[in-house]
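A single chain, nothing else alongside it, follows as structure tokens in the form predicted on its own.
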Amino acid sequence: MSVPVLWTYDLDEACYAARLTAALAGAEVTLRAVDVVPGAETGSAAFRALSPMGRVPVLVDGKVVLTQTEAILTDLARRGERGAALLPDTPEALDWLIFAARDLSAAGRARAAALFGTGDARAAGEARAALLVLEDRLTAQGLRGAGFVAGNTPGVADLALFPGFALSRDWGLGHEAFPALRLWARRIRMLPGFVGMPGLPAFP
């Protein structure tokens, strides 16, 4: 299997989810840095040829180009020697992966607004509501003896969801009201191969 190129920006939460998935899965990738802020490289013609919407991350393997984060995470899990267990192999796992893409995407917009002034200032309320839903889910999972969002073991959905919570203090969200999420975040941090990112707090 060839080594793909992952176009990534260090401070982007979706790019972090991709790097984290590659690390936990044991997938070999070549990282290619993209200067998003202040360089605005994602608006260049060369980058738009790869990602028409001008978004990172992008995964390139020969003629195959993936631009949707959830597809990238799944592909990276598939490539890694430890990644089979991470794959979204149940309807619930797929449902929570889509939740990360749709509902919890508000956390990324709230963070962009707080850090760079480029996001939607209204997104913070939407993100908090999504995290409360996730808190309820993980509380229920805990009562069933399951430590992760779709089962007893971590999956791609957990890795897609993790940055939205782990980086939420960047847009002013305290974690006191999210005990189940804090425990879940600690479990993810303890996984073999876990990697952080710039600005990720030392403790959840």
Partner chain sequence: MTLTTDPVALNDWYPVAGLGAAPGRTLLLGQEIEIDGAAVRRTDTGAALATREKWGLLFASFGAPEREIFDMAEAAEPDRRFVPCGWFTLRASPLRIVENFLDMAHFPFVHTGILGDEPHTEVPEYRSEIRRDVDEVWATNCTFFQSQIAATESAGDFVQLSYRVPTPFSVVLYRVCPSAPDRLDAIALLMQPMTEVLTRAIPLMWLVDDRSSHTELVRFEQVIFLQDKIIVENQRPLRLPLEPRAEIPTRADGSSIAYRRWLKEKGLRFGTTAGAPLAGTA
Given for the second form:
Amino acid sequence: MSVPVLWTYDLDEACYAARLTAALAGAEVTLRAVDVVPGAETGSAAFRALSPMGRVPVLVDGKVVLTQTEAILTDLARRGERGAALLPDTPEALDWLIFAARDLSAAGRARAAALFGTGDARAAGEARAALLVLEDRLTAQGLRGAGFVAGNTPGVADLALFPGFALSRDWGLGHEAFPALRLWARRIRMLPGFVGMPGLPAFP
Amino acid sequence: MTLTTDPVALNDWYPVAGLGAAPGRTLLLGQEIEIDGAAVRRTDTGAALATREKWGLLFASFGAPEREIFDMAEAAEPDRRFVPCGWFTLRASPLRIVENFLDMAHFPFVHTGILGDEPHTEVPEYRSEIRRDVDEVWATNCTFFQSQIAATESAGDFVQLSYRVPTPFSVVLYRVCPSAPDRLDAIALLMQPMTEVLTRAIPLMWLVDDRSSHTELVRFEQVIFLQDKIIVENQRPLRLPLEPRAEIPTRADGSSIAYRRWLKEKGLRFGTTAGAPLAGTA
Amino acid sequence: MSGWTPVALAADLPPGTVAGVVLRSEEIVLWRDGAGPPHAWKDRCPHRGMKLSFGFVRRDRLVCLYHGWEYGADTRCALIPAHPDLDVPETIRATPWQVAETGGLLWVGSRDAGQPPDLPEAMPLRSLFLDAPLDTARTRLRSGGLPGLGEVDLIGDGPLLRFAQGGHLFAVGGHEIGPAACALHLTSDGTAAARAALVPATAALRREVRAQSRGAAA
Ligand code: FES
Ligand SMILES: [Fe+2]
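And the form predicted in complex with its partner chain, for comparison with the form predicted on its own?
Now the full complex is given, and it begins with the chain already shown.
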């Protein structure tokens, strides 16, 4: 398989989910940094030709261009030697992957609003509501002895959900009221090959 | 939200927008202001603020600052690359942000693998002083073992640093330039204090580096800056305590001690625990 | 009310982990060293005020995230990495709360709190965080238990609220976070699977309490 190019911005949580998935799956990628802030490179004509919605991450392998985060994560899992176990191959795993894409996307908007002043006043409330639902899920999973959102091993859904919780303090939501998510996040951090991102405390 | 009454804070210059930014509203020292082209007005009274333009930024002041915006000699050197790194909002006191920028002891823990690494945690003795002639705080002869000292370098070495605090709300780092050891890279961090605990920070760099791409340079600075965000937003109290016994400094905190003493001499209250009472977390 | 308050489920703080909790607007860090006993301190590093709950446990010490100062179980700062050879003065300490582990819960107390309660072991269900005053949550729980489980049988009122409902036995400790926020720490009997099946009822309680306190505020 050829080595795909991952267009990424270090401060973006979806890009982080892609780098994390690549690292855990053992998928080789060539990183290409995009100057999103302040360069607004995602709005440039050249970038729009690649990604018409003007969004990072983008995964490019020859003629195949993926611009949807969840498709990128799944493809990276498929490419890595350790990635097969991460694939969302049960209905529940797919359900929670879509939860990350749809319901928890508010967390990304809340974070952008807090960091760059892009002003989305409702996003923080929506993101908190989604995280409470996720807390309920991981509470029940924990009692069942399943440490991850759709089973007892981590999957792409966990990795898609992880940044939304782990970076919530960037938009003012502490972790005090989320004990199940705190333990789940710790399990993810301890996975072999885990990589961090600025804004996550870097534990040795 | 109301304008601070602190005269020290009122009589200073602050960046409020990039030149040529779309018209909009923002906060400065607790007061909402409106920016339209080169004009800045209070939204409550309509009164115009004094303005200046420098380094691609629009500065404003509510008062009558005695001094102009400080100078950066490096900005006049034609072979330097000027790299503005964007505007970032932090839920933190601008003074905590300045102090964090002055601090080397956190490199191995907060910027692990970039600006420092265990076990190289020692902060060698350095000199810190209030320079009376220019009324600035300086820390000089600073050295620290860094594993990757700039975007261009991959091997570790001791970096040579100096720090300068030209105003209470801005701070500059000079770093012996890895690719031209006789020159200094300059990295300034300017602050737009929106409220006592909400700040927009603007990193600007004047670098001697003809190798790295612009994107790489911006990225290096932004990553480091975001790593510091989690710190300054989670210090307690959020505002900077100036009374000497409120926290426990060590020798490595010499620059912070000088900075706090200087702020206290100036009688600054905004952004300190002596400021107006805060709702919620003090 | 005694001087002791439950602030977390004991099971939610495994060995070697750190958690932040808020009790009546006071920030507290809970951590457990490798050997197991819990510690509760003011959530603030004496050096530059960083919240210790952002730190990590290493060699049975709590390490501050900011400059890596290491605090032993006795609260003493044992290492200042910026000055690795320094004999740290013994006055540099974290500020402790009293802490106890009983009834499946972690309790904190002020210095004059007296003896902690002595409770039978209990199995964790969950900590439920509510946007409502503690009194509202307690009253609601006392009258209806968990939504959808039928009649509530109150079994006395010690340091925990105990009741039987739907074939389960519950013991609930509550803690006030602020004037309009609280946490209920629920323990129960039964298998883990049976407790997992109760999670939706706890989520329903959270929604009910929120709707109720919204109504009260409107
Ligand atoms: S603030 Fe904790 S070690 Fe400096
Ligand atoms: Fe830093």
